[in-house]
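Here we start with a single chain on its own, the form predicted alone, put down as structure tokens.
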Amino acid sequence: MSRLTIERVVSGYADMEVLHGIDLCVPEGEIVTIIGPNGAGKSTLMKTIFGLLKPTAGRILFDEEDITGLSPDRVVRRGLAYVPQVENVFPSLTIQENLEMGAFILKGHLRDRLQHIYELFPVLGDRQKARAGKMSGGERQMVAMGRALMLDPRLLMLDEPSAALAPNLTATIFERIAAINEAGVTILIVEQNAKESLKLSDRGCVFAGGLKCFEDSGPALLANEEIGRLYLGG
């Protein structure tokens, strides 16, 4: 079964186009990775999956259900969660407070769910009480991930996790993305570390010039040698 399908969409920034009919397929319980130059379309294609950016052809659907151009809070309520990659947590904020902004819609106590985040990331959990601006790169990037799943999505998509992180916090992350997996949480990642990413990941899509040019399993991205001198350093 498709997670997200991705039909035809055309995107952009006002006068400027910038994905010119993109079709994508997410199946459900999988890692799909997009890497491809700066400015080909990868997180423009996010934000419009997220009804930040409102497409002007071509369809998205979540779970079979036609979700294109509605607003954020109602493709959240749908299962869908996003973590951006800058601008990401609410710095002035503890840990604590900025899991609870992530369950906004949901009533009544919030321990389990709590609970539940600090067990995947325990360092959150030894400093709930910090203020989230106080934090290294890697933790805030915690936070962002942990805010994201308070509301138990079926989707999670994730834009640039490891940007700017020290090498043993990129290990984190990415061992945190498949443990979240293996819970059964589909993840489409938009990432500069191919090489990482696409090891843990079912497919992967190159982008190039706001359009899919190629798509095919992690291990075979991998293994292409024309991919790998183009894309992942060599």
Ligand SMILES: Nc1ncnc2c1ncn2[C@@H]1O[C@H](COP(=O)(O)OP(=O)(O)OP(=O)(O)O)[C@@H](O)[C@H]1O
Given for the second form:
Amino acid sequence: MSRLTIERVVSGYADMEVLHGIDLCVPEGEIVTIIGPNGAGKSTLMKTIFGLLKPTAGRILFDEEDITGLSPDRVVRRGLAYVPQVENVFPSLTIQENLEMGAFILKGHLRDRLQHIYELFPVLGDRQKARAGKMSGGERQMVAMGRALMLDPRLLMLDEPSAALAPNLTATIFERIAAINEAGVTILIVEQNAKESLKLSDRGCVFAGGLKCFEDSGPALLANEEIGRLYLGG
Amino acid sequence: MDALSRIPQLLVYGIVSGSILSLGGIGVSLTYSILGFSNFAHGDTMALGAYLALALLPVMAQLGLPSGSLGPLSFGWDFVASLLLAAVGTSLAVILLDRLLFARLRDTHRITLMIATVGVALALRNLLQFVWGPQPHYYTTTIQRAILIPQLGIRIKPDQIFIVAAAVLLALLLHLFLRYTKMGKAMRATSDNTALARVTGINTERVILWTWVIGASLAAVAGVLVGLENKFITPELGWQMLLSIFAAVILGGIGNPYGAIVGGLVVGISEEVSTAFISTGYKPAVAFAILILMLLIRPTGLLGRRR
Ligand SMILES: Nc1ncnc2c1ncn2[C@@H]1O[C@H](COP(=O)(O)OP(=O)(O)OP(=O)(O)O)[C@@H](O)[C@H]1O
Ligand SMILES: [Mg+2]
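Return the form predicted in complex with the named molecule of this protein as a structure block, the form predicted alone having already been given.
Below is the whole assembly, all chains and molecules, this chain first.
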């Protein structure tokens, strides 16, 4: 079954169309990676799926239901979660408060959920009372992912989770992403530094100039010499 | 008496007026941090609160609330009830304003919103003047005896102690709210990053509602306390304080409610203590000087962070 289906989506900003008709399918339980150069429209697609931008044409289906144009808080309630590329934590809130905000729409106790996130990212458990703004880049990425996982989403969207991270941290993050997927969460990733991500992925797509120009299985995309030369840095 | 020996007494006055400035400043700071604009109608919101309390006083007395003085204070339970209900009434009025005006302008430029608040300020003040007239009104005509503390060289009225105590209590409640409640945390999150708050599922419209309610309630209390301290209210009451309030808010770091509290006290004390050295007529100039100095030296304010 398709968890997320994008049909001929056209979207962009007030004065500029960025996506010129994107089709994409994210099957249930899989990891799908979108790669592509700067300005290809990868982040724009994520913002459009999540209701921060309204598409001017096309449809977005989540578990066969139309979610086109829903506001972000409605999208969250449907079971999607999104970690933006930049500014993805609340800097003046503590780690624990950041995670609590991830479950804002829930009533009642969050202890089990918090416990679950601290098991996934033990570093966060050790520093629950530290302000997120004071954390390193890698820890912040974990806070952001933890926040997004608080509601047990059915689809997790990650925009460049390894951007600006040291190589050993990148490995940790991708290992966590694999574990999250193992637990049954479908994942859509945008990556520029895409080799690590494609290794994990069931499918990979290449975006350029607001269009999807290529799609294949993750390993096949990695093995593709032309893609490697053009988009994966040799 | 020489200037220096007057300073302890002026400090007392400064703490009293600073407490009121702090209460007013919190609302300005919260509105700025959550909604992103400077609310020039905040002073007149204070005046609205002051007049609502004035209108409620006789009603409370008729409802049978005792109007006899509470201990050494100049007012009774009827006044306390009017104060609280004025906060409720002012909140409702401000929510209505948000629905009718600010909500429609939510996504427009902050300059547009700021100009809209200037319009609201004028409209509110003229409405108060239309209903109650330009002449001063009085909550009470009771004469109060000041408490003398000769060792410190100061005298302080019980009402002034009440004003400071009320401000401290409200600041403490605000702190507990922001620190420990879910809505308080959501307010801090929204002030950090509105777009992220929305994708996190935080109902930002509800956060905005709470922002207005807290700001308006504290403004109403501040307005009533001005009336208590000055012994009279006029429609101009809030507008006249707006410069000092903005100086306080910018001094503390606009967008930071704790900054508004600190800034309010510093501005209040500076204004009063300055009268030992320069003419009382220059009080507004003191606030203005603080404002300019801060914008030159440290525009993010004492407790402000870079945005
Ligand atoms: N807030 C914005 N307002 C107007 N235009 C924008 C905005 N954000 C991005 N753009 C433009 O939209 C186009 C696509 O940007 P987008 O952020 O989707 O690219 P991307 O594929 O995510 O690139 P990157 O790899 O650098 O993150 C770019 O030309 C960019 O300049
Ligand atoms: Mg991007």
